[in-house]
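Just the one chain here, the form predicted alone, laid out as structure tokens.
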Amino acid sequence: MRTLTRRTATLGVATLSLALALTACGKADTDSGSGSSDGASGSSSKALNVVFIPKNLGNPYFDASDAGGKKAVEALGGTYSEVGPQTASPDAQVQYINTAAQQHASAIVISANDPKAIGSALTQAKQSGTKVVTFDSDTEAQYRDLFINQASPEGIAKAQVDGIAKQIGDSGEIAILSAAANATNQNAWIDLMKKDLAADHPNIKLVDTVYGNDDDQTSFDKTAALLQTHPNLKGIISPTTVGIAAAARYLSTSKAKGKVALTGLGTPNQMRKFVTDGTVAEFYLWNPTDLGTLAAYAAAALADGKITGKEGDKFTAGELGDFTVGADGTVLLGDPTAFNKDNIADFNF
């Protein structure tokens, strides 16, 4: 598993208003006349302004992967917003989406919460001029210009399996808790776990599958409940950040502490307490931070004409270096990364 060496930054990402986002960028366009001041200048004379729309604000994943790209944004002398819905629903992202298309941002980056959901507001920005790129969770590909993908779906995967495996003695029940039913990276994940499941650890029985909605309560809930329904449950995979610290305060108050494995996809700020008492011995994420910088500096190669998003285009974003677009308009970041007692504290996201 790779170790991170990229450069991290700290959390701090102000919720905006849009209203007040888009003024600016209209004052910006005023004033301006120019393109972005590093990289993003070029072929278009409108100042950059990049609309961030996670799956929900208060996210603490999300917190991170905004506030990548609010500094590369800026970096790039472009106007940059974080707005969006307080629960992770599809139907709450289409109004932000609307409004930005309206106000003509120059790209709207988003986590998806539905891949079809969504998809006719943003065919309708795309429409009025507006490069769309999503980050972290995908719709179909008609829907958007990039996606960008922070590991490869089956690397994913299989380090959750793996990790669970190795936490259990490779046989036992265990269960997942996910976030929304509808996630589309939660879904592909979770039927590749399945597979490596049934393929290479045979001993491991999934006996159920839970959603938490990407809710720290509900969570929370979903966890006490998988424990008093399974009574010989062995281990618990969240492949959500939400899922896994919410699962990890349950755990480490509960009998289950040191019973039941638990392991997914975490931020180490949110999860070095239950590594350190040891509820968690292993998780694993892509560093967020570098996953909202690359789509931010996407989302301006875009919105100058420097790509297109054809398979082949190539393109820097900042200290993160060069990027290739594969196939299906897709940038892959790179590879999990496994957090333990002996690395964490080297991490500050």
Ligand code: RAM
Given for the second form:
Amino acid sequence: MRTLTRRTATLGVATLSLALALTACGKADTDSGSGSSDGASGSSSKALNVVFIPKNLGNPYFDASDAGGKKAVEALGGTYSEVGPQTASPDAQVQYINTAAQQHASAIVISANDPKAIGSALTQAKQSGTKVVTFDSDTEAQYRDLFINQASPEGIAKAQVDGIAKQIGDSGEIAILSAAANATNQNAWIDLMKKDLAADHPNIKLVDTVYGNDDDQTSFDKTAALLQTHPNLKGIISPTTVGIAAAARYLSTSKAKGKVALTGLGTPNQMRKFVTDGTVAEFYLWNPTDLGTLAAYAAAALADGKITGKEGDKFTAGELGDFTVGADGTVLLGDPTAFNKDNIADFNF
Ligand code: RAM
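The structure above corresponds to the form predicted alone; please give the structure of the form predicted together with the ligand next.
Next comes the full complex, and the chain you just saw is listed first.
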């Protein structure tokens, strides 16, 4: 666990100047997506105005992460807004990126549904002075200033593969229920999971990978279809909070409950009842609220000119402490946590 430290005096000065600039601009917080339109473009004297764009709205994971972002932006005296599409499709975020850039947002914080599809919109935003921070799911590196990574992809993949292996006696058929087919984060984890399976679990056979598009009903239906298509299925890995919750809901009332294991990445609040009723033994996640907090502080440090996003840059993320930019403009939050019946009551997100 990361040691908690207080914000530095330097950041306090930055906070004050941002607060003064905001007062001058007279813009209150808004959830409507209309950003500040003070006409400046990315200079350090500009009021902080950060636009969060999740993969899709109505996803409790992003509700938690963006709440962390809102709190951090407001603690810095800035204006926060959240806008985004209803569906997690590749280019659905483009219009929101364009609007944020036209309104001269200081920074966009975005989780990408596709590594390329939003690239030219982000490039234009950067050219007009808006800093671009990806978090949770990255784009190709040239389209953003920083990527805030929740945990190492290797650690996330291994936790899920070892988890399903433990639950099915390290042998038998499994399937993956993912998010959108092009999602950068899920696809990176799936590639690593396949490698882990091949290297460490030769008796587990991955028979199918299906996509629920981070949509509850689609994920529910795909779970039903998986069980029908693969009658010998022993386990499902769902590396998406939407997918695992929908799959758990399906399993909890089906005759496969307790016979087909389910693990993956979920939020404790969505999964609590399925751990309690025995549908799910264990699943994994990092703290999405902390991820949003870290992304917001990184965005503010970029917008304020305190960092440029190069390797070795250092900044402070409020009570989360100090962070250093690593290779490829990536900042790492920490390790994933395992949730099961012994600890799930301790978490509320
Ligand atoms: C869903 C989204 C998100 C992912 C989590 C685990 O909420 O796909 O990008 O990080 O699951």
